[in-house]
Amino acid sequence: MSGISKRTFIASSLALAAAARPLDGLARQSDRKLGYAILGLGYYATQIIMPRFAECEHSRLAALVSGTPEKLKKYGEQYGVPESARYSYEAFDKIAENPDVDIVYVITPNSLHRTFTERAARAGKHVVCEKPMATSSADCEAMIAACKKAGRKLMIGYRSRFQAHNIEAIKLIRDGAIGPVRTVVTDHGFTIGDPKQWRLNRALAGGGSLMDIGIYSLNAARYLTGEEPVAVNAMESTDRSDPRFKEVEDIINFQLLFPSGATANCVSAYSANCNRYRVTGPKGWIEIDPATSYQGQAMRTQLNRQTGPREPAPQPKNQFSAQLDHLSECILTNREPIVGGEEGLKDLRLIEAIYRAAREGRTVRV
């Protein structure tokens, strides 16, 4: 098995086959919905996962948790959400004697991420995390610890894995459509606007568009490869005197070597709009673009000698439903999710090892 080995090429595709099965037993004979208490009520939080409950089998919406009280009680009210389900930060811990909660989903900005895993989990709730899962692998390995020593289940918001044509390209790959994996081509960006806003401050960020969108063309060049870089370059263009970037950084050009000899070639940035990613091998190419966007995805592949558009399988849920239930699902029938907390934290080990890469300016071994 060229460039990937044998144990590597089971482990992918047994994660891809827990998340597509059917419920075991377990989660038949139960016939309540996991519930989700939603912790960061901004844009992402409000307009796309809490109205994807709908079409959640195994999820609901049970709570919320903000430092607005405005929006707790407009959402509260769009929601049915009970008043004795609604938090603020500070009274956050007091969720531990809601029995209506199960899981709490951690969307708020990156420097917080740490500290409300861990109270979720001392407070016997499992965790979802958006993605980046914190501003430091060892703010990453304290997560997983505290949910390992909770007994929770700990989750990372990574939304395209339950995608249509990102688990097409992934199935494509492992079957050996385009033969071993020899490049990746991924670019991720957008035009960032309001430089006040929380994603330009170090402090609550922890970084720049690596830490936001350059993730998705890190995380892609992993799971479309299936291996764990050894090499990492980089370099950093950024225009200090744009009031945007006083703190953190725009572009990132960064190259991954893999133990195959494949290679990736990853783009980052604050200042281009750009999502998509192209995969190649000795017998053809998957492209999608956009690739990771919340909607729009369009994949293009040569196969067998014939280029033009492809459809993915169908997929029951939406990338977003379907992210929910996974974690409940994991959770009824006693499976570690397929993006878990140490999913996160390799890919914080590897922005780390960019960031390095870049500001030495020299190749980093990982």
Ligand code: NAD
Second form
Amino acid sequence: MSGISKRTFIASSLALAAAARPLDGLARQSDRKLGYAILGLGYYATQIIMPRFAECEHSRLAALVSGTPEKLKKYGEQYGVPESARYSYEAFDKIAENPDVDIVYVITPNSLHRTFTERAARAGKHVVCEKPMATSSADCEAMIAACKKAGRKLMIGYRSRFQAHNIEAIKLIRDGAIGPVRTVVTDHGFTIGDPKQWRLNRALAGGGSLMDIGIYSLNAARYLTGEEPVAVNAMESTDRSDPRFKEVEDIINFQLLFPSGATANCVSAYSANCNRYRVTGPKGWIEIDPATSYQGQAMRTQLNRQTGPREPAPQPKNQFSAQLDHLSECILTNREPIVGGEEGLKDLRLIEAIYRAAREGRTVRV
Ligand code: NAD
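To test you: the structure above is the form predicted on its own. What is the structure of the form predicted together with the named molecule?
So here's everything in the complex, that chain up top.
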């Protein structure tokens, strides 16, 4: 292993250990739960994230931001968010005057992540922004700068880093259970429907399957190896006569080369259902299928010449509540999130390299 990748291994192992550490004295520092404003009341916000505050120790739902008054009323009443803490997008900047809100969670179409993150930071709030962090690396850089200028923390919604099977896989790899990682094979895709949805609109999504679901293959390859790629290959397959794919790509498969010599073969698709990875080394392998779904993860390993299913060490919270609480804990103890803005920026730089590699039909050095 090279010096650089060893350092990366050590840094990410320390970050993982810090994330898993109990919060010594946190209750003494603050007995108040930090208040979240949820911005964008679509599917992920209302069906997946908002119900999970119930299991949080350090986070609570304090405000709602939406362009639709009916949604503000419906979810405000359902979650007991007072009218004074329900904001339209136009009135959102007034959130600066609401001391109950510590964090704004941006869950809108991708191209709006930058502007809402910047407005939240200017209002003096910490920010969680959904993946992909933005639709360009330049936007990611601006978001990092805005939060830094405001002295506020920025986290990206990479929830798999808080999921038990994924935590177990990373730990096994860092502990050397399979030896140095040699290959990662990972497939992420789903069959997309309505051609009119924002995910198929380039201006709102920034790209196709890679921005939305293939990013899980990319991010997993990075957290499993604990390294940053040095070269990228890619090949796209899109039927432009399909009404869904007038503006964005369907399949884009890519390969990553890491400094240690490890490689990743990654699938990203909007016309096939897949969600898995397999990591191999000289001493064994780890497979999770499904790997990064909302639930139902299943793991198989070959370790010490034994092959079979493996149950990960139990985690105290589900991945969504753990992610919400992680940022609250980081704010309360002044630590940096394990998935901060730099993590989102790294993925966007690689996504740009993957698109370039596919377009130009050549290996792109990064
Ligand atoms: P969605 O379409 O269900 O919700 C999007 C919300 O944004 C809607 O409430 C919509 O009204 C609002 N919106 C505001 N301005 C809009 C505009 N100009 N055009 C269209 N909608 C607008 O989408 P979603 O699935 O909730 O995804 C939202 C974000 O969350 C995306 O960035 C997506 O990548 C991310 N996401 C992450 C996960 C995860 O597991 N981490 C899962 C799903 C979605």
